[in-house]
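The chain below stands alone and is given as structure tokens, in the form predicted alone.
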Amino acid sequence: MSARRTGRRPGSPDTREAILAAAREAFAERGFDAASIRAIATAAGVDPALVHHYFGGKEELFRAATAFPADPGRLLPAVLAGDRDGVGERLVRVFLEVWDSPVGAAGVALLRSAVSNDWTARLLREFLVTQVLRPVLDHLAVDPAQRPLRGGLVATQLAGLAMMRYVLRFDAVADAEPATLVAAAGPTVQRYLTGDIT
């Protein structure tokens, strides 16, 4: 009769379900920088090797995470493409484009869910600022300085548009042509971005 192996969990149907579970409460209490893909496999019992297996790196785990249906890395390169003072439309355009998309239904659900609830607003949070708002204003070379206010305001812009849009519903925005919106926030994103905002 041979022992049973004690240790680490092998590859099972239940580990991508407990690595997630670790992962969330890690980003939730440390955020993404500080959240380590050691620390997750070690909360979840299982190999650092399993996670990496799963989820492939730290951005695919976090992104899977917060159950957000679009890949930013994959997004932003048509937001940062062109000229600086056309940033602020091209984020609007794109944003909308997602959220009006078939997998905008899940980014709705995940809205509601951060309303009411700390630790998915945590996660979100933690999304927005190192997935979105620090590629972007990395990119436009933002002084550190001001680049927690200025993300934060920008923040202000694209959460408002989700929930009036896909969640309130508010008519005249909820019906808007996406066009009409890109002209209308997109300039105060970009004074956000890069403009005077004293």
The other form holds:
Number of protein chains: 2
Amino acid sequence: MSARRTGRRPGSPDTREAILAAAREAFAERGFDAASIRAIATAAGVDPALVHHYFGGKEELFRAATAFPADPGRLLPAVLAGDRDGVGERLVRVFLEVWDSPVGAAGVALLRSAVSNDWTARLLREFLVTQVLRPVLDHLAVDPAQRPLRGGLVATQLAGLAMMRYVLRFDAVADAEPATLVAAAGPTVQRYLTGDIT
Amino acid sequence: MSARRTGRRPGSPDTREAILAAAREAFAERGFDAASIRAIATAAGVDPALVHHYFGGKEELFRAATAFPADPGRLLPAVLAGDRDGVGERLVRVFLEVWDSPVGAAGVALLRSAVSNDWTARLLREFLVTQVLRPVLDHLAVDPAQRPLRGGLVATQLAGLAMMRYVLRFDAVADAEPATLVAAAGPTVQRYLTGDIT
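In place of the form predicted alone, the structure of the form predicted together with another copy of the chain is requested.
Every chain and every other molecule in the complex is listed next, the one we just looked at coming first.
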């Protein structure tokens, strides 16, 4: 048991923190797809089973490591259910619901950190691409060659909304009813996902 | 001469710095419109004529105080000349030209600072609203009641582009040809300026 070899007790807060630190490094350096639970466990000096025990799967570990306050796996079904042409509006609506809720403060902290810290920026990028954009683009069966650009464009609109509503606090955007922003930015996101962008 | 009273020599770097410090405070606290050269001069302990001598008008003082690397007064004519339906594309094109140029690094520094510092955020907001968005919305004769929201929406798309291309560096957005982003985001900006957003 490698956990014993390094002297870490499986149940201690130290062990949990060591796993999270190793996970942050692995996800930032190798990206979500290439990072493995096994390698993270080795780096943390624990057994992979312990990582699963604490965090479940790789998605959950990623979310814990990046301190992401929202769970796309729980939120995305509401975005993807329903007509294909409404995904953009539903994505903006759910996005605003999360950021307008109490967890939004954690989102602002994360965005601030990502802007000043290259490492957090990489984690945020990985999170957006693999946990949010990829499932949406998959669901819509978007041409794989176009996915990076289309996903990136969606990210520009969502990140810009977050910046103006919650960070820089442009009055008209910060004070707008969610429905107003959904009506304005929903079609933009929809066009970036499935419309003509050339 | 109040410059003499405070012991500051008109030609010294101290004087220039004192004016810029007073200007930053005035613009952040009162906003661009309410801040006056006279009040800034008083706060800096110099004669208003000296402020004009160093910096010219209020726009130039604002740009120097906020260290904005680009001059919208010089750039906007190229955006506004031409057909009304092309303003969105031309605004995105000029925006990317500025950020892709060597001065873009200063833009990134400014965005980083604005995200972590409320004071810089206010200055950036004032700059965007009064120096970029207002002239564009004026030129297009947009319904005054709709200007704050329309301007704010344009800001979400431009800020999001800057975030993804230059700060968080999403590959597909960071590596895209400017023309690709103009074709994708230009119509978005145009719709926010003059199209149906309800």
